[in-house]
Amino acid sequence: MRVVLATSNKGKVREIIELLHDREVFPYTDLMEGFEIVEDGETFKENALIKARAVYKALGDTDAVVIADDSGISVDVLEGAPGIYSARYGGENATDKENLHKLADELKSLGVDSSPAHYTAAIAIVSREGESCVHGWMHGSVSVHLRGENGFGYDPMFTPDGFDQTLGELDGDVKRGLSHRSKALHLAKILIDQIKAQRS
């Protein structure tokens, strides 16, 4: 049974195999030409199931169970933004550092150095079975003083909660254990191991 990952985010890729390590994945990208999904979805649940059923439709591979990630970062002192417009906050075709230096900027913009804020991660699940979805969170506060080299996106602004180190700071194997995308991909992995017992 083979898992399909719904993006070509490189970063991502890297997150969720190392995650599901004991199982065969793959990047819908090296199965077929990739190509543009909008996500006109309002939360990341409805993003994600997008993501899913648009690579599952594209695969015709009814064997296949395909897994798609929605993720970002709300900040409170935003009113939640940039939510689910994270991966394009600095404009459409941003790069990780155009939106992590956007999100640095708005705070400055409001005279604040830091924000409580969260990772919500919304991983869906699309297979011949159905569909799923499942979520992890991971809390903490954003900084203007962007430090550490670790890591994607937004991560060098953020700190766990518990921590005095930002993700891009963090080792690796610590930084997976307070994943929102971990916790996400823990509950993802228990469906994916019901599908597999079903079709046994």
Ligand code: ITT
Contents of the next structure:
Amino acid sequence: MRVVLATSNKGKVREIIELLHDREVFPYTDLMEGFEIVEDGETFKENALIKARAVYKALGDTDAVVIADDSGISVDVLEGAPGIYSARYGGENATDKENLHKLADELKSLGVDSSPAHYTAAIAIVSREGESCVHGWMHGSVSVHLRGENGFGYDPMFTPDGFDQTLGELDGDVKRGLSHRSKALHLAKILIDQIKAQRS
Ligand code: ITT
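Having displayed the form predicted alone, please output the structure of the form predicted together with the ligand.
Everything in the complex follows now, all chains and molecules, and the chain you saw is the first one.
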């Protein structure tokens, strides 16, 4: 059974393939030309479903199981921002670095060095059996002091609860063990296995 990832974010592709290592998983851009998907939902769940449905339809392969990840970081002192707008916080086509610096600048402009924050991942699954969506969260804090090169996105400023180092500094195994994405994928795997069992 072919599991197709409806994402063009390289950091997500890497993490999802590592976490679903026992399955046949492809980013959809390996199978067709990438295309723009308008993420105009109001929640992580709505946007994940929009992406998974769009790729399922475009593939035209009714046997495919398409999964999409919509994720982001929510910062307490910013009343939950950037949240679902995390990918474009620094502007419409902002790079990870621009988004990271924009968030650090927002904290500095409030006169704070750090704030509690959390990551959310919504993983939508679309197949001929129907649609579902699961979530995972990781709590911690963000700091204006950016440290480390590991991970992607906001990881150099995010320290998970219980640790002293940022995800930029911590080994990838640590992130794999506790991330929003790994928790959501753990649930997604159960649903993918159910589809597999139904089909056999
Ligand atoms: P796709 O829509 O193609 O999947 P995207 O990057 O646009 O890619 P999102 O709309 O879900 O994806 O935005 C997620 C953003 O949230 C991402 O660009 C990062 O800036 C941030 N983010 C999500 N998970 C993260 C993680 O594990 N570590 C660091 N930053 C993360």
